[in-house]
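Just the one chain here, laid out as structure tokens, in the form predicted alone.
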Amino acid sequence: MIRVLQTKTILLGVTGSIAAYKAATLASQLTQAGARVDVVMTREATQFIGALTFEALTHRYVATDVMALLPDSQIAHVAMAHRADLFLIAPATAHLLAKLAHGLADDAVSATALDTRAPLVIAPAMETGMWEHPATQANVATLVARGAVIVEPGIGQLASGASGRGRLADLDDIVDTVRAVLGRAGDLAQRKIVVTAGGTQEPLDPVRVLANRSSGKMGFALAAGARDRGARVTLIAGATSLRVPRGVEFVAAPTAREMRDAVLGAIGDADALVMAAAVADFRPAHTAEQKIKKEHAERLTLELVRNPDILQEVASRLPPADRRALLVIGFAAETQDLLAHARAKLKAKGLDLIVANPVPQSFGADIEAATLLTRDGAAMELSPLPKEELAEKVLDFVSAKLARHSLNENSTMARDTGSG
């Protein structure tokens, strides 16, 4: 599930494109993650797929007709219209982008986004040629200045056989997009979060580095549950194969100097820093210009030095108005006493919150146990839950923090000016 979809209604349009097929797939996700689910369709869309196949995945009604009923008498189209929290048309023909721009409504697609006020996102998917076309351009333009927001299609092999600009977008990243749209108005809306994930790695040649195992998976939850609630989200990442969620400014920092870089650089405008990255501590104390080849000597010795304590320096570098201004998550990742090594970090490092979990079992996973310890001594502990969960957890934490620092601002304020 999906925090920002649960008890939400979608209304997915699907229109007469050889792609209708994977908005299927599109309509499952959005289901399993927690919406409802409602869809219109054009008489051309069920030529490709029919009603039935949405009406299998969803459990709700399929309108196909502009003139259709509901089985209680409301019209289909109007009803689904007005209940809508997002219309998500995808995928989207050049003509209904046409007849969007222009205000027509002779379909089930056409007439339920001119009826609703609910926020609209586009996927189209055609020829590059028709997505090329100065016309259809200008009625992408036209619909993203009424507020439109439009998941541009990829590169690929299209229906022709021909390759170009034209492929509807990938349906992780149309779903990423709806999140966002979704979470406008959420609880960290106008905040800025930075938030750093994976693990860094330490070159020793060109060709080898020292690691760790650290997937970045906890860190990537955590910047698309903070973009999901309305943040401005800096992800800066070591290395991970994760695709970069939609929405959110990505830096790519693979050693610990250039996360630490990344971080400093980030943080002067930030309401909260969430250090989910594995960073390594040490460094070798030199990388060999050339690979180093094994024939050379039976033993390699390696000479390793600190790398910089990027916790530490945020905390050294802020002044103390600002330090209590920035909000400051880390993690603490500990084969044995985990409890205890957290406590002494959240101590050392001015920490306002720290995830202690064990590893290496929670490398790579996708379910976590971790304990939540707070600057005030208080612990959460939790049993082991999806990262995606876990993120929330954390997010909690980080919403209600500066919810209260606002507020205390606030009454600071209405003091110093004699109001309120």
Given for the second form:
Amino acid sequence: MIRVLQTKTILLGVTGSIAAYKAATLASQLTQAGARVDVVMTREATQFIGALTFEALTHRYVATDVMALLPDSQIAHVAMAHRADLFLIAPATAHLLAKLAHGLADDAVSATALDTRAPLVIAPAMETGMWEHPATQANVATLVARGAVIVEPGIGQLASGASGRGRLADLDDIVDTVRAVLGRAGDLAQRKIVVTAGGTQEPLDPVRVLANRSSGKMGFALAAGARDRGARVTLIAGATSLRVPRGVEFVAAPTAREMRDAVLGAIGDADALVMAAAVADFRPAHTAEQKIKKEHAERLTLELVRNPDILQEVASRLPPADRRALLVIGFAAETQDLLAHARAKLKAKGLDLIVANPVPQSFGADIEAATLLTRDGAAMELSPLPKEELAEKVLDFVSAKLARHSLNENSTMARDTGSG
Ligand code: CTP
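How about the form predicted in complex with cytidine-5'-triphosphate, since we already have the form predicted alone?
Starting with the chain above, the whole complex follows.
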């Protein structure tokens, strides 16, 4: 379940492109993530994929005709237009873009688009020539000027067999865009959150690294969750093979020292720093310029030196935790004495919150047990939950704390100016 999608009604418009079959996966993904999905199709779309497929996936009525009525005699596309929280058209053909730009309404999708006031997200799919044509580009520009968000088509194999730009965007990028648009006015709007993720890798030679088992899933879930609540997010990641979430600023920082520089560079105007990365505490004292060879050696001893402790350095540069504008959140990954070690780290690193979690079982897993410990001594023990939901709990803390800061600042200002 994705929090920003729960309780939301997403209207999915499907038009006549070969990519229409991919809309079934979109409908399924959005439904499984917790959204109510209404589907409206053009006649041409139904030639590529049946309405029944969408009905079976969403368990809801699918409109394929402007004249269609719901069982209670309401006009289907009007009722759907009015109850939508967001209108996603995927795939959108060149013809549909032209109709939307000019306000035509002779099919169920364009008629719904004209009537709804929900935010519009459009994922076009067509041949390269059609996409690049000035007429299409002008139509896209008109729609963007009216507030539509376009998920640009990608490059790849097209219906003609040729390869070029025009392929429906990656479905995960489309879902990310839907989430970001739905969350625009969320409780972290106007906030900047810096998140680190993944394990760092310290080079031994040009082909080998000293690494750890962190997958980066927790940090990526935090970054996506903060974006879904309206925050401006900088995601600083070590080694990870995860897809970069759309709508966040991404900085690759493979080593601890690169991560330190990236964090210090990003927190200047930030409201919160969440350090979910597994930073290597040590790095090889020397990085060999050439690949280390095994000849004539039965043993190899590596000399390691300490890496900077990023959180400690952040704490040393800022005022004490109770007087600083930046919230600082850390993670304690421990194999034993979890809570005692976590409390010690909370104090030593001057944190507002620490997420204590047992390792190695949580590395790479989708579900994680954790205890949240705050600076004022409160503890919240969470039974195993998906990393996305754990991320939301951490962000709930961030949001509540930042709201309280603002409230305090406002009341101080009101006192200083003698008002209120
Ligand atoms: N951390 C950091 N810089 C480091 C090491 C860790 O900023 N060089 C951060 C991590 O991102 C995490 C927190 O500190 O948020 C705790 O990390 P952890 O590895 O559990 O603890 P360490 O401080 O490295 O202590 P130890 O390895 O001795 O348990």
